[in-house]
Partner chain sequence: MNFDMDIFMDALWRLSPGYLTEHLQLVIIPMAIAILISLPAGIIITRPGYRRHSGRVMAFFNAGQTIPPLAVIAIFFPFLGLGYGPAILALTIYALLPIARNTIAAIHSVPEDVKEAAMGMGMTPREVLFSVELPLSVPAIMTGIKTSAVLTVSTAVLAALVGGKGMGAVIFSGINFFRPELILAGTIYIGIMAIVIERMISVIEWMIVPAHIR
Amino acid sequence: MNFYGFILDNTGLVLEYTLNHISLVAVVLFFSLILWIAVGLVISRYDRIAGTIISLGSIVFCIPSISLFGFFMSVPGLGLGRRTATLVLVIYAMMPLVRSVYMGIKSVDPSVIDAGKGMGMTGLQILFKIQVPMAWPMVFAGIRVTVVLITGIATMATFIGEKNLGRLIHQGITRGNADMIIAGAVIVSLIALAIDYIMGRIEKKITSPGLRFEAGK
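In the form predicted on its own, what is the structure of this chain alone?
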């Protein structure tokens, strides 16, 4: 039996795990964008703490995911399941998102900022009307990296009770079932590629042609 056959013979189970996987990624991405984009914007205004925050994100990113899942699983009020999985994945999203927002804001040409000041714009107006729009290409690059990262690491959440595509991979390894392993891995990859494609289309819609040209140079 090839992995296509496995999927056809277990359509209900595969669909359940796939939907669970997508919903987990969607929830994590939602909270990550709100939290870490805000943090990136804040540290772009306060350079003294920027290095510390970015370094913290890099350190957390180096910790094996199974270790973080195990640690937070033991925290009262979290335990097994989606709550812990969501928290850990949001933490992992910190490094690429915060870094991309900060670097995007800082990459804006100072002469453009000076022009805004010369027009009487306030600091917040410069941030949201000049720096944020011009930083979109780099921010979206960080978001797309984050999507692929979250989608992959989410498979590890199966070890704390999350019923997603990671369970197919884990059980396939346990049973020595190559078709089950390949089915889980292929579907996870397709989800990551699909979301990345969607994010790319969104980026083209909301990014001005001039900025897309500059980013493509």
Second form
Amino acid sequence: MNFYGFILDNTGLVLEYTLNHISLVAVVLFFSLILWIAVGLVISRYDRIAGTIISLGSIVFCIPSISLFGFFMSVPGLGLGRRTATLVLVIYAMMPLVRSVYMGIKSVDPSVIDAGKGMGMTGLQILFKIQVPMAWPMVFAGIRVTVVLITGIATMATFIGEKNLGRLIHQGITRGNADMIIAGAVIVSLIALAIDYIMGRIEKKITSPGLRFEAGK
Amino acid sequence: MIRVDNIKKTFPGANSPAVDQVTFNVNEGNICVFVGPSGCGKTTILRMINRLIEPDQGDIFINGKDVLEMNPATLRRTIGYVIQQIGLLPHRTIEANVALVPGLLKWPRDKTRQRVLELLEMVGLRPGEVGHKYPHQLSGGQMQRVGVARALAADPPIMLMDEPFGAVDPIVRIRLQDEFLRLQQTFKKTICFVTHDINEAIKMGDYLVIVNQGRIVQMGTPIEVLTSPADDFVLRLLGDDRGVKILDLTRSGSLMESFQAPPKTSAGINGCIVQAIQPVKIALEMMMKNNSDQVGVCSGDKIVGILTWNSIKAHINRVSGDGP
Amino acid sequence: MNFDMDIFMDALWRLSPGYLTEHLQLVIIPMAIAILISLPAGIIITRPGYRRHSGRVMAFFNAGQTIPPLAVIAIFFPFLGLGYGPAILALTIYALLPIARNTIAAIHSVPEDVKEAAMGMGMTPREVLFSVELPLSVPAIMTGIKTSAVLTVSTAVLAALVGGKGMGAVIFSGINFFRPELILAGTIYIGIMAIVIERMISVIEWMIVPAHIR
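What I would like now is the form predicted in complex with the partner chain, since the data block earlier showed the form predicted on its own; can you produce it?
First the chain shown before, then all remaining chains and molecules of the complex.
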């Protein structure tokens, strides 16, 4: 068993797969943040559609990722490759992102909003000066969960032609190459752990000291 | 200053209106206290004045201007608002919280900062000590003070206060009430004040509006309400110690027998004296302390009259006699 | 999309049902083992003596959950080879994390004053655990079990990669042969299974949670 031996022997390949992996996650994150934070903000103001949207997200979340990849792969115009991978991962990011934005905004103490309104803040001022800053730690936690999740599920995109760390695991299994499997699994796990750790540190930093006591409770 | 004319509000899904046929005026510089049991509609009335709740019918005028035709946000920036839960923004420092409305009104930074420091000082907080703290680092009483300072920030002529001292312990509450009354003597704001505590209402109010089941059951100055309660409900609300409450609002000077000429000696008084402007309750306290049935009443350092136990008793019988 | 209805019907009614029992086993066995391990572990770690370690244990479980499912499934393969056993082991470990996490969090979230009141009335630590802490924690613990179950139903698809069979076999053939009909048929069963299991746990929860804290 010598997985770092495998890594050393195949540095070019491992590096390529790793970079591919990271770039896929980055692209997905870019689109997901724009799309789902906006959706989260919108549904926080329209309670009637909020329930529907959030349960839609949870349903999507229950579908095995491989099914979504496989299914969208068969849609004409998408096929194998990055486009499908991006689309599916963006869909997966919906649940944690929309939910955290919605829950974050809804968790703001109503008396604070009442006070803001009573002092003459407009709806948008309440949103951007009270709700968003107070929800921000929760939203960031949601982003953190999403990034970790996407990093993990992105491994499955290897089955629709993505050349990323999932491919090391997949090919390792088909070829019975244990070192290859472990190399893939270890690198992708380390990336996920590192992202989780770093974002956890950032989360602590960006949370207003006035809100920190709540997390400590 | 504030004129409310026959407003009515029924919340969706409710069988009976929360507020109905409510009409009153609040004069400039007065504290008008809305008092009644919880759920009686007093908070709803208050929240209609700054349009946090829209009345179904009726009119509300501030300085002759129809509130319902003004932009709600602009209107609210000219009205101070204090609530029991305070609602300080937890993610902002105390200074930033007080600076909220000046910020909305786009005051220059220097002016805002000046004002914030002045206000914190005014409500009895040390700006250097609490200014950079966050709300959760303050005690309940300190937070209430910040709440008041924040409402006063843009110097609004009108303030709406909903149980503003309700969340603190009785000792702190009394101190906050006293300090607020002291501030009000210089500010002369027009204030609508909601409470369920009749003692607080009598203490704070220039004028009482007693509300029950969405309707006004009685209006008047505290002494008017105490001496002639409109019905059984008001009588119960005032409590069994109504007579003592009256004595708290009656000046010793008003019940004394004045001397035609200043007495040569203070015989029979034995240094047992009160000031004419002090409430009769204080005179009673003095009598008990000195085991006497009379006290001398002074104006400044001159004895101007004498107040006897019998005249107090007669007064109580007279005013509590005319119950409903 | 070229979607052949006949193939789909065939996959839905003839092919997939054959894998249903296997898939169910891939869910129920790991779940059962995971519950048996993580409930007692969660309770022990929240006892006063061990409590100071619980932060670290939580951090460990949280970190565990960040590891991609494919990595967890794959990592045992080199040691245990292909087959059912390695798949069960991997799924158990994966199912364990959310249950343990939620159990610890749930017991921690029981208000301190309630526990103190119970102790003040003379309850032993054991009585406090069984008549105060656990009853109050049940809803949150059950949420953890539900999350874990739904997750396991869909993660069990990956068992097919290491020879563990299950519905994953149908779905992965669909991928390999470009047959969306197979993918859809397999996914429908997965979805139904997730919903049914979730409902069943909800019913159990409804039966064991005291009515007044429901």
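Remember, predicted model here, so these are calculated numbers, not experimental data. Take the two forms, superpose them, and find the largest set of C-alpha atoms that agree within 1.5 Å; that set is the rigid core. Numbering follows the first chain given and starts at 1.
With the core superposed, I198 shows a C-alpha displacement of at least 2 Å between the two forms.
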